[in-house]
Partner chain sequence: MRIRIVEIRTRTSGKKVRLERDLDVEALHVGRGPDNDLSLRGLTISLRHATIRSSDGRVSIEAAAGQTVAINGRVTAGDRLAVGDRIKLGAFELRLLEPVRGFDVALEYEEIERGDDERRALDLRTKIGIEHGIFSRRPLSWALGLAVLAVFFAIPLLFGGAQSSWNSGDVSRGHAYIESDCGACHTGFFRGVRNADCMACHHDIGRHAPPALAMAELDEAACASCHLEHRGRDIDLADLGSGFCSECHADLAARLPETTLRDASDFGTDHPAFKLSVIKDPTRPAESLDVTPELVEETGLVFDHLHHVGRAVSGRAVSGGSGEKQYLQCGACHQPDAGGLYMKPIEFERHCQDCHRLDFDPAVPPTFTPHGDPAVVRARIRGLYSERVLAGDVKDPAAPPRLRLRRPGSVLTPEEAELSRRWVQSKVDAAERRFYDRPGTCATCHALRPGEASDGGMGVAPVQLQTVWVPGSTFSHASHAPFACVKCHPAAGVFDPDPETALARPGWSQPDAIPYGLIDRDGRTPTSERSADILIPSIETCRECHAGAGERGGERVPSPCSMCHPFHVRAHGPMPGSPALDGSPSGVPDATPDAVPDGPADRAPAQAARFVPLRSAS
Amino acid sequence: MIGPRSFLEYARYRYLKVSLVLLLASMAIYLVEDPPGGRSGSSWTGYGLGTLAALMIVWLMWLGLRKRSYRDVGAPLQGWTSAHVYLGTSLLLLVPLHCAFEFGVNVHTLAYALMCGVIATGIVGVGVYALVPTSITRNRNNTTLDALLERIAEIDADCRVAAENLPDLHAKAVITSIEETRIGGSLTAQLAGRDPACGTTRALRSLRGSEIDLQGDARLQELKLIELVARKELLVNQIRRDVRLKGLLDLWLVLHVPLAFATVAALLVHVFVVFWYH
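May I have this chain by itself in the form predicted on its own?
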């Protein structure tokens, strides 16, 4: 039985082949050309490869809009993503061919450096999307996040009942668990996946360290309460791991998207400077 294929394998690596053909053709043109003034970004080959690279960058930016379109028209999203990865990576060589590998401290090199940043964060994103979704599925253990949250709400209700007729220490522990347990929060808190000051953890520690000597039914009720809070702590930690993993899915975009727009801005300046001074 053949499992689901990655977007990298889309249509038998169609866009990997397209990218390789594109690069081989560009390298052949670059090597064959022998302009009078030497190879440079100002030669006909340089202008041609530069125009191709610029159009590719603008086209690859379109994926951000395509991802938000749910209409079943054109190439499937998996195909767009595959093209985005392979064609985007090919720019690492295509752009140097365009400028004949001439770099310096200028806006032209800045545009290339920003583009390299976009590609680097994109590669990280590919790795994240290859690994994290599987980890999320494994962490949830065939359930949903909403179901986990509902189970916590049920445990909180059971804890209130279990704490009835017990000393104030137990009731305070339940209140601490309910009111001082935080999930999510800032990006740093989400990525940490833990909360050292977690109300549920402190409540469980308080209950287990209680020096109140209960007997009979009260002791059984106390043990039940401790078991409930311990189960809640496991669920809270499970949800925090889920939030952390989903945060990782979005973290690379925090760098990737701004770098992509910065690259386009630098590209526009590059094009303006080239044509203004030539």
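Could I have the structure of this protein in the form predicted in complex with the partner chain, to go alongside the form predicted on its own above?
Coming up is the bare chain, nothing alongside it.
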């Protein structure tokens, strides 16, 4: 996991400076040129900034691909990420300079809107990367997801044994706890981080509310079962929090990447139409 501070501050904000210089230069060129007919995407400045922006988009997508392949990374991973974030964000202003702030309801503005979506999800991603990994680490508490699942499986097996000689209510509660406890599931279920209809919670409630008066060994057996199910509930909720945090960590990317591809598609149409009808 790359710490957000580390890649944002990479090489003393080298790529932030590069982006700012790029933007200032573009603004200066934009303001200085006053072509006949007024500023527009089809002035020389417009074509120049548009070409620059299009090349940057392609390059940034390649960077996105590049920074995921951990092998054979030519430059430090942090550097790629830093460049990706700062140069990508600079497109937010570079593209309006290209089109001289002319927008409309058309495929050209669609390309910009999609790109804004990419950048917005990217900014969310930076924020998520700043906050979520710490929460994940804290929630996991020095264990792993796999170990947590393994412990739940053990508890399930123990519950079956513990309920073997207990009344049907207890047996049913154990079945409910085992078979109706779902971890994860749909997108909303994963992002919710909890399940109000969780089988384990219901089983625990049913066991605690049991009115069957058990004696002797059966009573001890019942108490052991309640303790097992209660421990399972804690573990299940811990995993759900983990799933939620991981979902947040991934969600922006699931939007970021497809929006980027949609942007490139709209960009291709934009370039084709512009040169077809130039």
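This structure is a prediction, so every number in the text was calculated from the model and none was measured. Whichever C-alpha set is largest while still superposing within 1.5 Å between the two forms counts as the rigid core. Numbering follows the first chain given and starts at 1.
Tell me whether residue 131 is among the residues that move between the two forms (Cα shift of 2 angstroms or more, core superposed).
Not so; residue 131 is displaced by less than 2 Å.
Would you say residue 237 moves its Cα by 2 Å or more between the two forms, aligning on the core?
No, the C-alpha position differs by under 2 Å between the two forms.
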